[in-house]
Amino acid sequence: MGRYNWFTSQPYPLESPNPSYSDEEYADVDWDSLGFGLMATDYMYITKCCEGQHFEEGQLSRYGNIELSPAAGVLNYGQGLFEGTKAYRKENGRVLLFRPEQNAIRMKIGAERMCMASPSIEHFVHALKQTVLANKRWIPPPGKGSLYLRPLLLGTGPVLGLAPAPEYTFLIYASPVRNYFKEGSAPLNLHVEENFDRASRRGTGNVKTISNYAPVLMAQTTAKKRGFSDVLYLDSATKKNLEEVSSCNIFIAKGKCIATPATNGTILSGITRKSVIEIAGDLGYQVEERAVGVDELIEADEVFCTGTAVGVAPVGSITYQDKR
């Protein structure tokens, strides 16, 4: 993978788990029939600090319910935001993660918008090391699968008025997952949206805030009815240029070309996105980050879709007005 050294032993190895946590090298899971769903593991990570300080070192405590204010900021005013990476099991055993600082970068990006206290890059990466090394018998075997981690900041202070939170817990917890979508590998089915917007200008598209998602369920619900995979949400100012689909970024490929709908605040920088933009760009293609017509889709040699979760995945079809 040329200069880009994100699945090695450096800067971010995971050295031998403390001999406290289970010495099973593997959980009992049928890992052949994995799939994305939530699978409870042993531990997870939690620290929490007030308004103004900064986190300090958190613990590892058995995976399990939080209990919360009814007037945490969170529940009230949707004050959170969430992150996703993975880790993986090689060959030579050896566990690794996956540019797990840019998640940390992204996270603290959306605190300052949201108003939020966050934990510093150091603090974020060293954490998720924790936590993975604590499951580390819910790792699959290469090729079976990941370790899901999701890093979450939640506002859980009380607050009754329109206000930051002044209190912030921040937590992982980890779950065995597969395929996203379930077609698998297989080519996706994508509906071209028009009726609702994910983001608009000046909103908060671009940071990876909790109250982003729920918004999306009711086109998703109604697209996967009809069959479809997924939504593909266009702009909401001309309701002409691609965004993204629900949970992960886009690109088009025309020969030597490949261009994805630019940043420019209504769209989520995911880390895949960027990782295959770098890799492109070494592989000599002519990557372009910009305004993506949707009638650019029926001119494409290629689709494909990034994100932590989805990986990869191949585009099949996109049905636009009616037209597939």
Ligand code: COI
The other form holds:
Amino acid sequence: MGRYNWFTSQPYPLESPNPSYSDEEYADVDWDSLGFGLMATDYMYITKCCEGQHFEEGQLSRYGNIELSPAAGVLNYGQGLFEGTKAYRKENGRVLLFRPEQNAIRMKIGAERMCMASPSIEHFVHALKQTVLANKRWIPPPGKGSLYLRPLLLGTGPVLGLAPAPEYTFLIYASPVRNYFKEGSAPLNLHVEENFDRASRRGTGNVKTISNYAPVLMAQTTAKKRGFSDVLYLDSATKKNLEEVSSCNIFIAKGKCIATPATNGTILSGITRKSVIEIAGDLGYQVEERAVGVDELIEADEVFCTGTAVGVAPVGSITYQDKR
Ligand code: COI
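Could you drop in the structure for the form predicted together with 2-OXO-4-methylpentanoic acid? We only have the form predicted on its own so far.
Every component of the complex follows; first up is the chain already shown.
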């Protein structure tokens, strides 16, 4: 399934400044109580480039705050993208990344949509590897979680009138994580949102722009107060078809058929989503990427969510128009 075993196949090309790594095998963390909260690790990767130019090889620096102009494009106009991917420690000591080139491709597509400079695929993957190795002691023991990598692409140059920023920053930080939802691996209880839309046709729902995420907070906060795990969005045009959950894609299964909303411009093309589609097809399931009606939920055998942070999460209940 595209497991990317780079650890033994490629030497770690340390760039200056050469971080002095600790010899400790593991950071001092209670690995059994990991959730999905930020735990600052040792190093982050950072590089900048001017508009119209290419990103140069960056450097690892101590994890910490970054300085930004108050007029930075990302602060004023939301010109920013993020990615999420994970590194795992295996029993044999190897470290595996999960399809990082897919994140690189998605960032590139997003950058085009948001009029931003972006790192090449090779640069992105190389930067990820460096970040993982520099923070290796923060990768949880096998089976206890993963090191979540958060690549950011930000319009950091100052801009007052609405226009692309004159400078971009590509940064990667890391945090050890385990389950995304407080439910752990227990089934999720979703609420179908009808008052707010996540994305609109020909908008930016299909790219991982930072501006897709704050707008879901109100519905999510309300749903959580009512005891739900998260919110399931419907398409803004007809309000009849499933879109996605705030932080992950959704699938329904019936017999040997698995269906998920097609990536028609409003749905994020999740890498876990793509992987599940590929694996399910290999296992002999009929996989359909199409409009999935909210009314199909009632007939489904199973429903599950997929995402990098979320993994593959079972859904226990969905509440739609007060019907559970
Ligand atoms: C991820 O799954 O990695 C994401 O970026 C979703 C985020 C809301 C945690």
